[in-house]
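A lone chain, given as structure tokens: the form predicted on its own.
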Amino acid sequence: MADYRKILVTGGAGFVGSNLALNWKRHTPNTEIIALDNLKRRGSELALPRLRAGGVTFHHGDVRSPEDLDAIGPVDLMIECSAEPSVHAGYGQSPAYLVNTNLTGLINCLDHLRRTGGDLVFLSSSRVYPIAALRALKLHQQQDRLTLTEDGQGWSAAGIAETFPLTGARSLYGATKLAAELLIEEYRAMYGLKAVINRCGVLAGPWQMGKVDQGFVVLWMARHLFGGPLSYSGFGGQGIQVRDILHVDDLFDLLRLQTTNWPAMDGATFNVGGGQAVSVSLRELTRHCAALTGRALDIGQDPETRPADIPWYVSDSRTITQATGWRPTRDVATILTDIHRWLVAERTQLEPILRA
């Protein structure tokens, strides 16, 4: 990795934060880490004894506010994992909270870097793939999952590629993190800001706080654990709609690979996730809970569609293989079975986070 003596991981008490921010303590433990935090979603203060255990520097602050990133002073890597992450957030609702922390607090991050250094890995997301295009692909059920019929411009059997067209809406979430992207590739070009995107599908992993709308995989193994009522939601509530899935620790290992070749990442924006070999349905995804569990639920049918559902998704992750040799190299049954060994030893204070 490159020889950073300071690192900074916005939204670090989060699920994805504060596992980057500890795997890179252990990888490097010479290097001073700060995780920045805001702690509104219920369970991020789980975080904070894991992080003080593993030497990283906690510093309660929101990106919304400047005089917050001012307090940490000038870092060599900002890692902005800083977000309202749930695309179903402003239908029906506001979306300032939304709005205010996905765009106005990057920019804040971006200025931060502008006027003290260092440089940037931004964590995007799929969702910036507009929703009617992704409807439109011909799907056509196989067993227990969709599966594709046919390429495109952007989108094979390898999953959906960084060509797949933009036009179109994806909802507010969506809206913000492609803005984001934009505003990146602006400080690049007017200020030198070296910067790297990474548009990640559905990431996974011990202590993530899983909720239906961010976070389903821990969500659906919790619920066959704990108890409480699942349904297959959207597109006839079969269950077939199909999603990769990406272990977070996987996601440390390509972080590590990028920044240690900056002239081959900066400016780069790459589609990241587990790909078609480690894709599930909802209804796979319960045969796995079910196994582990040795418990079978009675999974509920909600046929109506969200305004923001997509029945097929799967990162097509093939340019950042062929940039850096990375693959994930944790499956399926892998990252289950580590969500469930946490769940489980950790039972008491996750049950009344995690239980309906």
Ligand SMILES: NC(=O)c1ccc[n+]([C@@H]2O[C@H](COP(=O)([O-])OP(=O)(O)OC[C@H]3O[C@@H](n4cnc5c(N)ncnc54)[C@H](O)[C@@H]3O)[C@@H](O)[C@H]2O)c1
Given for the second form:
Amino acid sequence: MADYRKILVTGGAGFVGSNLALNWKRHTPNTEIIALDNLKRRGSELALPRLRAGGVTFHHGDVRSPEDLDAIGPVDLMIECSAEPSVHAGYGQSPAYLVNTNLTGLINCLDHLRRTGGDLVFLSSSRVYPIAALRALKLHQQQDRLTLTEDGQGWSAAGIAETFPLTGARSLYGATKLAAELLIEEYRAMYGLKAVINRCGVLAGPWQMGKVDQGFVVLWMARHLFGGPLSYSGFGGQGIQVRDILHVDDLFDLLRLQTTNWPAMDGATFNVGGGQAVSVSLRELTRHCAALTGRALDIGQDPETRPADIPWYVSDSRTITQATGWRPTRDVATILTDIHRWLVAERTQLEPILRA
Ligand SMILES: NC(=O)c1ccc[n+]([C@@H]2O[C@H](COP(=O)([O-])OP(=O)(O)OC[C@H]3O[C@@H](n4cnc5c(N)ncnc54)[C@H](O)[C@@H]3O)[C@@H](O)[C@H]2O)c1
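Let me have the form predicted in complex with the named molecule next, following on from the form predicted on its own.
Expanding to the full complex; the earlier chain stays at the top.
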């Protein structure tokens, strides 16, 4: 397939969106890439000079407003990366922004594509899987991490597969993502939209504005470098909970493959993540950060488990690997080294944001 002529990346000043937009422009310089963002996330404004230097057009706009999408006109491909991405959003506060952006905004994006044509890549989340079912998995502590040794429907030592049962509460954030997936399916059936859905585990890499409720890998490294409190929270405050992580550049490699293989990708939903080989517990993360920064922090313990906390999540990405041959190529050490290098190089502008 020929390369796309015009691509819109919503949330294009965010961590994932800006990295995808710039990578895409580097790979296909003749493609017009537009990054739309309302700059809600603190630190997203730092993407503007990067996007400009990389030849990506920035459009200050909001997915909640169909007029802002109209102003961009038809696109050949939309990569939907705009979101309130915190799984804790809405707890103890109004969920209005979360729902309006993640759901109404997604509907506006779908309807834009219905009217003007264009394919869709949607970034869904591992958080579509229910919290109680994930907490019920039988886990064992092995040194500094929890491990899963048994198999069940949709889960095994290889991780959580697409067949994991979906019954139960999953956080408001997760619910907006699952509802978005359902709406995408309706737009495919009703209007012939071409779309692929990626349920991503934790994504990490440079230009993620990590904070306590989202982006823990960057937050961990930033606190080691710049100072500030850190604590192991949830599940007794032991720091043994495990997540897999995926370098944002590995995600880009996958999207390039997916968008050149629509017959196999259209209508499919994939779990996408680093997998067991690229997973880390908080205690292990602490060791990596201490080694890279040369600074050992006194990490606190906060035993309270928040409503959306889960003890173990590893993506079983075997379905997408079988379909495309894609697999993650950046390991934990590479991801953390990249983040460390970036934090050191950009310290002046990053420290005020990441210390906050
Ligand atoms: N980072 C992860 O670990 C992860 C994991 C799974 C899925 N995802 C999904 O990937 C996508 C990108 O996440 P991210 O990590 O880059 O988050 P991010 O917060 O860095 O980027 C999201 C961007 O969307 C913008 N935005 C927010 N509301 C908007 C609105 N109403 N209109 C236009 N722009 C708006 C923000 O300003 C921000 O720049 C999201 O859909 C997220 O749910 C992320």
